[in-house]
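What follows is a single chain, given as structure tokens, in the form predicted alone.
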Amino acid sequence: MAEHHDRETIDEWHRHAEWWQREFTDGADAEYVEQIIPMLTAALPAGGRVLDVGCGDGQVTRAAADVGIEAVGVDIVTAQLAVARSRGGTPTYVRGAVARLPVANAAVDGVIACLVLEHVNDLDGALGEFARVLRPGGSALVVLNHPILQTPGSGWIDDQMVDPPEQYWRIGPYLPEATTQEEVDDDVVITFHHRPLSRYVNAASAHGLHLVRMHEPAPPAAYLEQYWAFDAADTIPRLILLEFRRAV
């Protein structure tokens, strides 16, 4: 069953690789430029080797290398790795699955998983691999679409039928785990695995990865201007950063 899901994931992201590269990389996406990349580079260890898991075109991998890290990108999709290598820089790239990383035990000082785990069927396998490849005391930086605020069926409600009109963020079913296929753009359907926040934290802890910091940033200004047309947007985080430390 895991192999079946892996094949589906590979096919899905291979089909949509060009869309992802066009819409979210190489400076195209304000959220990556203004928030995600600065947030991750600020949290990286000082030196050493870092593995960027599910690296896509390598934009986060290159950013890690730019601050003096020996950066290695891993992705299962050859169409992503080809673009990552073509965009240059000092990182190296290898093909591999999140739950079967092609890296030796205790070989890296940090792991990055940026907007990856919500697309991974085998969460426990992935976190077990993070723990395996990290050196004792190493850190895992996990960026997620916020599990509470990005539940299936959540979204902004602009209700003009009441007096006075109401605007609010509706939260869908949060506690049940769910797998959904969402059309995120014209003819682009992506699989998401919703899990409550406790599922991530407890699964990581079971593998010796202990939560040391959690960051819920407000959406950056340029993102709000581009996508969100409501007054309270800066009070609702889209993303969450979880920083785990491998037990010594």
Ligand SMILES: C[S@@+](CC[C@H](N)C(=O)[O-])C[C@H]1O[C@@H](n2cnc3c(N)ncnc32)[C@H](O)[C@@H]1O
Given for the second form:
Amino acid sequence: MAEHHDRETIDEWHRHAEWWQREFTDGADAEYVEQIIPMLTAALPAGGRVLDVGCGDGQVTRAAADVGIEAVGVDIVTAQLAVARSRGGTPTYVRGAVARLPVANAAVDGVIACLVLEHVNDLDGALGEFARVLRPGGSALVVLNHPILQTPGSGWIDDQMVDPPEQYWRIGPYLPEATTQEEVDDDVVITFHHRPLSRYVNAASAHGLHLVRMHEPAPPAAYLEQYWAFDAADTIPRLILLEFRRAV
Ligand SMILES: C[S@@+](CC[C@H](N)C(=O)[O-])C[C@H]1O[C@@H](n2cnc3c(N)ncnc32)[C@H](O)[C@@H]1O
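What would the structure be for the form predicted in complex with this ligand, rather than the form predicted alone?
Below, the chain from earlier opens the complete complex, with every other chain and molecule after it.
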């Protein structure tokens, strides 16, 4: 079963690796530049070795290396790893699945999973692996599309049919776990697994990863420019960063 899901993931992300690299990496995406990378580097451990799981082209891995961390990227898709290696820097890269990491027990001081777990079918397997490879006291930094607000079917609504017109953020079904295929760009269909926030926090806790901090940043300037017509745009976060600590 795990192999079946891995095959689907590999096919999907192999098909879309070039799109991801072109649209979101190497400075192409303002949200990464203005928000995601600074937020993650600020939360990293002061030194040591960090594993960036589902590293893609390695943009977060390189940023970790730039602040003095020994950074290792893991991804299941060779088309991502090839580009990560070609982009250079000091990180090393290894092929592997998030739920079966090719790393020894208690071998790293930190794990990063940036916009990855919402694409991973086996959440418990992934969190179990984070706990296994982390040294006691090590931290796991998990960036997600905010599960409470970025539900399937969520989005800005500009309702001109009511008097006075209303603008609001619609939240779709939050409590049920759901797997959806979303067309995020022309001919780019990606699988997302929606889970309530408690599912993430409780599953992590069951593996000895305890939540120590949550960051819910307001959207960055580039996003607000795009949604300037919605007064409430700066009150609805797109992202959440969960900081877990491995029990000692
Ligand atoms: C949205 S991209 C994020 C890439 C990178 N973390 C970043 O922030 O730039 C998701 C990445 O997760 C990888 N991925 C998805 N499922 C995976 C799995 N089960 N094991 C390893 N990598 C996986 C994909 O190949 C893809 O590179």
